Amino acid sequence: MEFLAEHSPELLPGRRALPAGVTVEAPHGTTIVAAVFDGGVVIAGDRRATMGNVIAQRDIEKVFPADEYSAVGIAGTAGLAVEMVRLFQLELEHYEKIEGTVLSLEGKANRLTTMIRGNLGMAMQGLAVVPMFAGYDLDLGRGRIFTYDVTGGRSEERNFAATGSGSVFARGSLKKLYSPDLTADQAAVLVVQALYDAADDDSATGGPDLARKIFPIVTLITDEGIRRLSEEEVSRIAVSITDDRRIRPDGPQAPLQ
């Protein structure tokens, strides 16, 4: 990164300018959700990428491990977002090898802020990248969630968060069903419920596809590290939710008090 910045900065993400007057149609990924549970944090993403009004890809992956104790979920221009995540992974690995220790979760979140801000020029031309960062803070002993805007502005979310085109609907679902004493299994069900609600109202968000066996990516992060739920585990959750929705299409309701 330092070598490129000094000798060929135009090769870095965010430094490449588009020709004037050119409009680029690129696949966009949405939606990402996350929730803190008792002992860690869960982050999940749907599998649909859109290009305008067309489904560009049905099985894109939007949640990636950053290191052993953190993960990044991508929303926005898919190609640039994946490239940014790869560089982020490389920088964290490089830091660990050079310093002999893992960068703090706060430091990781700050580094991602800088990378997003470096893409501001592309974002102003319509190629925005808006990731979500979640991880287990070894110093504080709890899960944490960070959200960003296109300028790199960072906010820490206390209990749950959503980003992407379906985030309004996903956040409403999370707000309705979230409880701070959730177990890891309950948190996994919660985020899939939120993605289902987002897909119900947002055409750019893909819900569980039982026919093609395409299900959300769900990743749990605890003091034992990061674990992506297997396809069998997520499929069981998705099938159970789909069966329940046949009886109650709007999903589970929060009790009135």
The other form holds:
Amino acid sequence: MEFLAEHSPELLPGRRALPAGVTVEAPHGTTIVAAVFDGGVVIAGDRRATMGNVIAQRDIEKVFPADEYSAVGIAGTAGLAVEMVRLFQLELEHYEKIEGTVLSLEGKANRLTTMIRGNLGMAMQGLAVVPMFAGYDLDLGRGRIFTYDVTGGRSEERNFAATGSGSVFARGSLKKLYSPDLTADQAAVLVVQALYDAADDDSATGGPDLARKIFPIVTLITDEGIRRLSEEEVSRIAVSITDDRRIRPDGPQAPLQ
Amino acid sequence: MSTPFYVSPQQAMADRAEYARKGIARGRSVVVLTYADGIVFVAENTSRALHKVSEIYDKIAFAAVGRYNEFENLRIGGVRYADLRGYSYDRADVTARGLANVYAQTLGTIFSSVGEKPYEVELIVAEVGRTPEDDQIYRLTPDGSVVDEKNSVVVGGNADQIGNYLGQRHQVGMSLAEALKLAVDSLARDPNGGTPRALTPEQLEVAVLDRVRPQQRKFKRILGPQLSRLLSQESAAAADADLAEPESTEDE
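Could the form predicted together with the partner chain be given as well, to go with the form predicted alone?
Whole complex next, starting from this chain.
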């Protein structure tokens, strides 16, 4: 990154001047959810990008592997976010090759903080990027989740987290369904349930699209590395959730007592 | 006031080439050869921290002999070049040919600049292709010339002898275990015709560019137990089974 800043600063996100007082309409990505389970962490995102009241893209990908043991989910201005992720991936790989060792999970999370802060100027003009970072901490032997605000403020979340426009609804859903002793498969179902609930109440979040076969992206990170669930695996989860919701449209019920 | 002696340009260049050659000949060799699924790099290197073979990019690796600080400089330059190219354009636009050209320019400039001593290094830049025919291996000498090599190449001390031995025995389509055994045999040979030395896995640094690796980054170090297993067996089937195993030893 220092090298890039010195050599070709125009390639860095957040280095471009924007006319003052103008807000730009650009596609925005919406909801990302993550949950820690026994032995790892799962991070998932819906597939919708919106531009005002228009659906800009139905099948956008918002969860990216950052390296072998971590992933980034992005909410906010899609174009800037995707570029930020690309630079982030590059930095992790570059560090690994130059130093011959990987960054610690904390180190990766801190690096992302600086990148978001660099985008603050754009964020003030409506082009915010709010990523979520999830990874498996090889030193501690567990999955961890970090969320950010537009100024780069970093906070580690325990158990689960949601970000983006549908996050309020997703968090409510996660809160009721989460338990700390989930298996990886249960955690995958949990995040798809949460995304379904987010899509249910937030117009900017897309639910599973059975007709077009567009399903959320679900990524599991364990001590074996990162694995994105195949389309069949996610479609199986999404179809069974959709079927259950035909009987109970509001989803599974948490016991009152 | 003293007048400097006149040295003809031919003589100056010859002296520099001789100086660099001697520096390189002092060190141990690195062997690079193709096998059925990629390219294998074998170096005699007891250090676990200072690598002679390293990853540059997805399909490109770098091997070097000579002065460590000099080739480490070139390696970092190469990684920066590759990462900047890949970020500006696309990962597919980073090629071994481009990288070899950059190295050739750098080495050539240093070699002929009066103020600097020539680098005492010899490099190999290799890129694994989709098929064995697309594999590329380039050898760079201290004066900045690039040699396009096929199948097998050796740099370092006794390079000619080892190269002859390898050239006669290397076959296209060898398994990894076979290629590794050939490489180790060639490194262990005594240049004076005596009995070959025995090289243990601890004395070797081995890495592959494996075209069948599912990840985007094809470079992989072969370490510890896996290396011992590959060295102790020649059967191709067992070696292939070894590679298919979950790669728990990497990314340490």
